[in-house]
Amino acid sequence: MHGLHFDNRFHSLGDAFYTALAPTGFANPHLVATNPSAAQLLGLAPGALESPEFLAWASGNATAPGSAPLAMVYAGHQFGGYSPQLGDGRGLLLGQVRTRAGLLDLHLKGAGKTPYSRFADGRAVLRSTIREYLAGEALHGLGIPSTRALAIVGSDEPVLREQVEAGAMLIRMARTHIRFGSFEYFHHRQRPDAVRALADHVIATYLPDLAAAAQPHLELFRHAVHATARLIAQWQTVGFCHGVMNTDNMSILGETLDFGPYGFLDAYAPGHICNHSDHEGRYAYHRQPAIGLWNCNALAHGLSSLIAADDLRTVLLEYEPLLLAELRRRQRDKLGLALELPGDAALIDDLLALLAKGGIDYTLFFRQLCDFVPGAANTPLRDLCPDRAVFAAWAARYSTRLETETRDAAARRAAMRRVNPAHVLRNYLAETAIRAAVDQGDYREIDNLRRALAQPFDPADEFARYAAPPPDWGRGIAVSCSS
């Protein structure tokens, strides 16, 4: 694939980190969706996506001069259970790009079986491969860290998971595949050795200034509790669930990774569990933040042969009150509250009840609440909740909160609507666009998602309709983890 300028570093680490091996490509490839903006991030020429060649290497029938794809090798708690050997069971790291933004890995998502696999076949399907390409999209619209997708490639290769689907394969960019349970599968293999080594890689590609830092590996943890902790408040502010937060699914940069059977919350349910697979929900939405701290507890023991016990308590000890304090802001700013009053908490967590007692869609409400106007009747809003009363008097309590604010009405407002989206990737309009692919092999609801998906918070006209609740049909869709 020309243009691409591979530094394959992660490679440099040696077989214990991984399986040198090809792809298994697809017989009858075709493009079903290209993603122009990731390919600019990666220096690709207009047009490269639709290129033979480009078709070749995203199917995994050719090799990309200078790539060298490889199955890397980890270890996980998946559902609160440690699978000691998990790995790349079904995706390649084609290798890693430099781009102006520093070190880009290219991932092939669907590309056939490894070492890693177990009983599986290796394979992904259009289904899920939709999800994820959106799904990093959204995320990236919204301006949280996320995995992206530079493309999907479908075929006529018949895949079974709960029935027989179609094959596909996706090509994923993230700043790395490292993930907390890289770390735990050579810590109880007892391998410290390994441990040193991964830890170094990552300071040395990816966080170079930690390397002067008297004690570098404390400063490599602390960074990855904290951007587990910042990551997990973005979540909760535009109420994302994930799903599936086992330590193989956490990257060690703070990367939003893996996406299985992920939600936007449509009525607001702080109990909402979007993984049908999880019975006991364990990744429930509300859950999410003391799950970060778990994996990260997690990733203290994966690190605990280069870091002091003391030391690693310390700085788990600072995930809380971070989050908390990044929730809290994010939320104020969600009511355009520049100031940090006495009872903001109250006032945030009293709406929040009202939201969760009435059913009310997360989404709307808050995209609504940016034209609030203090003393008046706020007819669409208070049309949104059940109960009128309780509306009315947390309204006249955020109407006297906000006399006290410094900026005038239109610079709140506009401010609002810079952090409260019009729109996300709602269930049923993932589900639209699977439907058009798979039952009518029509891709151009997926191009349109993604591109209303880059413009959230100020779209154009053409993508209002996205900002609509879910239908009656697009009510509590079941997404599992085959999704």
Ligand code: AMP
Given for the second form:
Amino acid sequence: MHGLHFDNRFHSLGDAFYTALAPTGFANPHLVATNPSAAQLLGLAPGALESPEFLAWASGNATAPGSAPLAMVYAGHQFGGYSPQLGDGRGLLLGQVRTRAGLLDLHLKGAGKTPYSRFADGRAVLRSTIREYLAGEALHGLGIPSTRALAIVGSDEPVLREQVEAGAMLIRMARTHIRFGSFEYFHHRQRPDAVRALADHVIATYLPDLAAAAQPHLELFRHAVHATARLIAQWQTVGFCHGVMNTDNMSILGETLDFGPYGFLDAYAPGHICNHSDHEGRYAYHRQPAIGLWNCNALAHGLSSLIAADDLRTVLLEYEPLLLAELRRRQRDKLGLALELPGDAALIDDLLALLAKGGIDYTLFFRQLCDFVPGAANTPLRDLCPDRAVFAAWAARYSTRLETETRDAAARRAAMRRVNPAHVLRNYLAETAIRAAVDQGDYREIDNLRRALAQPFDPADEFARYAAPPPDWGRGIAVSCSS
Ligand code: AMP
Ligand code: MG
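Given the form predicted on its own, corresponding form predicted in complex with the ligand:
Up next: the whole complex, starting with the chain shown before.
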């Protein structure tokens, strides 16, 4: 495998932070999906992912030159309770690669048992790797920080979930796999030296500008809190529900990490719970902002040996105003409001209430709103709304508000189409690709979706079908954690 320039920085932290071990390979592996834009980012030659060497190391049967696989240890708060011992139970950090986009982790998910597997099998199934592969491309296409996938490798190895499924592996790329829970692990084990080493490592490797600050660790915490607030504002704006916002799934650099039973909203439903196993709705769509803060608070505990409590509190107080400001700014953009005027918040909130009450499709409504003409009937938009009188009243207010804008209508429409996607990765779209792959061994729809998700704002005509709201069978797909 040529062209990958490994620079394995994490390894220098020492073996308190990980267990070095080789993957457990699959017999008879085959390529399911390859991501050319990810390959390009890594500086790989076209065709490199189709080579036998790539298949060998992507299936855990060989080690790429320069790669030094290891399982990272961490802990985390899962559904509110502290789990003192977690870690890479079914994935390995293969190493870190120098790229155009900076240092990137390569992680092989589904690579077999590790010391952190507990009673589980260390494997992933095809269905879940497809979901993760598509999610990374969907968020990336929308401009939202996320891990991405380079490839999926399939096998005929049986893996037992609710039923027997085919095992698969996914190569994930992330800026880092260091999680909030990585700090919690060492803090709660009374290892302040290791907390410090990890914080210093993150600063030196990813945030070197912070090293010159009066209190670098405090600035690291601030960076994590701000990045988390911004990230969640972006999730809310596109209707993305993560599903398992445990602190072990929160990247210290604020990238979306660890896709399980995630989902994009179809109908706008603030209380939507995408994770079938989340019985209390802890991670419901409208609770994500508050959970983000809860998680930052857990991180604050994890860093409390390095940073004074008052300073931690000061930074935690910055979370909510930043998230709200980011959210409002993005909501204004969705409505095409370039000026910021009193009354905008009410106009936005009343629209969201209208969408919630009518069970109106979130993505479809905002895409259609791009074509809104002040004072006109706006029939296609109106027809999305079960209560025409409520829509008419809101549309009249919106028309009046748009008259105060200085930007012309064409420019407003173009700007709105750059922030209101034509399509998102709806569950039924992912499910269609999964069914074809799992039932028929037909992987074409995975690649179609990958290409479509890269262009959500200005899609080619061939992708027009992905704008459709879910068919009846695709409305209430329940996704569980058993991946
Ligand atoms: P997740 O809910 O996927 O974020 O995983 C939570 C924890 O369970 C992590 O420590 C994972 O490594 C571990 N885990 C999840 N699935 C498996 C599996 N099939 N085999 C081993 N460990 C797993
Ligand atoms: Mg996880």
